[in-house]
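Single chain ahead, by itself, as structure tokens, in the form predicted alone.
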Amino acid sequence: MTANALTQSSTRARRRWRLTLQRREAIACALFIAPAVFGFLAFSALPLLASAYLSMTDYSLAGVPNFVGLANYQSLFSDRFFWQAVRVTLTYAIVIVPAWIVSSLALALIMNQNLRGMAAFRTVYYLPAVLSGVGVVMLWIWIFNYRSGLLNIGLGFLGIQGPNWLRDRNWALFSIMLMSLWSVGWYLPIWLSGLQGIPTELYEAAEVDGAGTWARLWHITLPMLSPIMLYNLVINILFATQLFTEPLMMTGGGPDLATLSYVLYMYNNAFSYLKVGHASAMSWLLFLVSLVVTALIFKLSPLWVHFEAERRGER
């Protein structure tokens, strides 16, 4: 056998051999990610579907679906009950939304400093963030009772005779919205390794300038903290519109319709009046206006968010 023939059947060898090793590689990549695409179809994709269709049909977990087209649609716009869920959960959402922003970012730059026993604060403040949602309400349900809530005792101390914050219309959403407060060292750290990671020399510079500490926030934290604060408005947008287990347990949506969510209104439809067509279409609205909301803000971020890279590459 020639040289030549030697180096084309080598040559043809480690084709075959590439070809091999890649079709290995194929095939292991396909067992591999085969959990996480049958896991998607399976429990995301597929129940989308089934939801999209069931929003267009008369159902109510017996028997065989009516196809109705848009009328769950146009009868939720005449629901009254509808417009009450959509009205408290707005209420909800639009001070809840500042207030965790707020207050999690002002407990964040406290924590933020260098003291001692910061470590074992920060950890205080967490642990709310990794309790049973169900544990936590009943612990504020405690705490809420009229007649022995350790908020009115100690309101009592002080000379105040407390509300009955579950039954009292007035106090109801105010109640839930209190309770949220309570988690906001979920954020800390998010705003933490964002406080963390902007640069001392901006700091010092400010300070070489004669800049105040109220003038530092402003013009250094506040806009490099602004990615940051574009990822918790929408995350607090969404969760704020998810509101349920807190209506749910501690009052019912009552006292009458007080704290009626969306997603508790969405829920009692499906299961409780089985209508499963009004809670698909209730579902695929929220969607819609979520998608919405977040597609605006998104939109309108360059006006307020520093993003570094950018201001780099245009100077």
Second form
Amino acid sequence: MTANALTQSSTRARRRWRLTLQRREAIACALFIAPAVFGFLAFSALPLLASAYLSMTDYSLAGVPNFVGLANYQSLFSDRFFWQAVRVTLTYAIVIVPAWIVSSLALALIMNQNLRGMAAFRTVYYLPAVLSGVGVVMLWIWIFNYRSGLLNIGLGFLGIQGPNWLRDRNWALFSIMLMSLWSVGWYLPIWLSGLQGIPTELYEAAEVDGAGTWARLWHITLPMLSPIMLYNLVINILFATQLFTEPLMMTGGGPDLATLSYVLYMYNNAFSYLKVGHASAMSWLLFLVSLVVTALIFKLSPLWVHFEAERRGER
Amino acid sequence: MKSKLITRRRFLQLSAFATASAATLAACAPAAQPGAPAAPSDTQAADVPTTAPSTAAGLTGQIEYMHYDLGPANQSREEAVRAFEQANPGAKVKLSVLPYDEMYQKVAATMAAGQPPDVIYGDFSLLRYALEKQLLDFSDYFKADPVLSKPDLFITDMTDAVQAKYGTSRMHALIMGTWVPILYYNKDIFDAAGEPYPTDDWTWDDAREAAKRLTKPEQGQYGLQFGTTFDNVGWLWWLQKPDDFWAVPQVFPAKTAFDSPVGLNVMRLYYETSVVDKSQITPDENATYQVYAGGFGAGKVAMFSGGDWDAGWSFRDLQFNYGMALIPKMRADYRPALNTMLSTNAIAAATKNPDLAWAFARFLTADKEGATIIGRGAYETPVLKEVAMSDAVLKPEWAPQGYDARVRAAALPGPMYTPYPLNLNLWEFPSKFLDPTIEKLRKGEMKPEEAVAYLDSEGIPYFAAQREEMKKFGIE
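Can you swap the form predicted alone for the form predicted in complex with its partner chain?
And the full complex, kicking off with our chain again.
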């Protein structure tokens, strides 16, 4: 073999190994997303699959899990505490989801005004979203204190004897709802970004046509915000069904199980009663119900969500 | 045949890949299979020393000791660890302190992961781990120990209590101390009212009458307060008659018997002090006081039914004069409710250093120095008799009048069972049935007769099902 032939052979080999730009980018992309994918597999997908398996066992954190089939699911349906937890969570979600959406949207509409000092207000309202959940709950426990709480003292000035917010079964869940409203600021940036994305020419055109404030809100703002509303609706439903920290810390699920939320009962099953199988079954039921509800919302969304790009495409 | 050569670069690539894969798999794999830790006594039989390990026998290595937050008594654990390490220069004990609930969750998680702490301070809550053999069966260590094998050296029966506690012949918990119920009283309130102090022969009728006289709503002053654990289980302390009757049998109950004269008496006492006399401070009123033990801690309640650990926890810092007496009897012909809970140390079967773990647990229980340090902590009464009866334990400088009641109560003859019904899901019955019932009783929404009937209607099938589940552990 001549030296020339050797050189040609070596060049061919190098060409074989030289990657195209597209392939190099693909590899770089794979490397960049690898930690996230690995993290998802290790810390989400695997535990998810494990919990699916555990939901069909009698695992108690001690000992070895024994396969029991669907017995955990069956026993849940005959467990009145399970149904109480479902009732509490549903009540909470039905009240709090619309309340969150309406109040946060109303706040966002106000915050969207070009008024002096509005940036400070935006910060103040967003503050609860960045505070520690436990700290906020402790604060509210004091606000709700029957004798010396801020709320009842305030009501006292008006000549009203406030209720026993957290220890009266008729008020306890309502108190938690009231406290939950405090965190509406969390949604403000989302609404505000949506509001600021609405083209001003739409409002100008409406004004020229003589549309008033309500007409503009109803016919421009709300339709244009409907994709954001869809997002908030889904997220809010998921948040509401996962009510946990507040009842855990404020009421422990009482009084008389009036605030026993679904996730709190799930947690009790896992860590207080050591019924990990039951808890896993509960978590899968919650997942499946959330999935169905979310799918249903998306299925119905074309009826009320205004996707501008799609409409343009339709034309 | 054409041989396939591997290049150096390819070899390095494959090696790197194989190493990374192995490391990844190793990191993901559990350290040990749940339920399959180092087998307890069966496999250790050959290693069991013929004599108990001495604390100066050249023990080396490191163990972790986990206990829940004991307030000021945490210091006693730190001191005990220092003393143990000084006696065993090659040994190291790492202390892990967590809030009560969190500790048991942590134990559960680490047990499941096969990496539990070596020595676990605790109580009945570890029952399931004992049954699942995830706790070391140290009966052989125990029998061979020159001190522990002599019952006369202790204020309580070390063997029977532990075995009764777990319902097996195995030993999974080494008793370190005793806890007894105590009636604390605010001497200043009694003095101001000219009332005689409670005495050891008081019945609850005496306490109730005194509470009525000492209640002054206009001053925010109440006669009685039940301890923080009352809702769940505290009242079970009273359910004892001379023949050891319990509404919930203590070891692996098969049913409940709330609907009985004794059970009814307890419910009536609670109902009447809350609803009829209104001499019991309400939880809401209690919550307004930001001090330990709420109203009593703030000097607004005359009597407090609690545990003797309260004395060690923070009553020593109370800003008023107080005294201690035995918890009142339910009726004059009953014996005092002296049932005692036991503080214990258990050793994880998965420990890599059982000798060191045992030596440390033993140091806290059966070594004079260790037991004295624990006794000075005042969270529990050490069980080693010479220490329990010493001035260091009986007469700390901050001791109130009647402080020795905690030792007298523990030393009196009687069963030393936990007042908690032992079953697999310890907190389930209290949180689902007892708490809501007590809450309703407190508010007058349920009568005592209804309460006991309801609790039995729920408790009998519940504990029957529990008992059924126990069969898998060989407990009939």
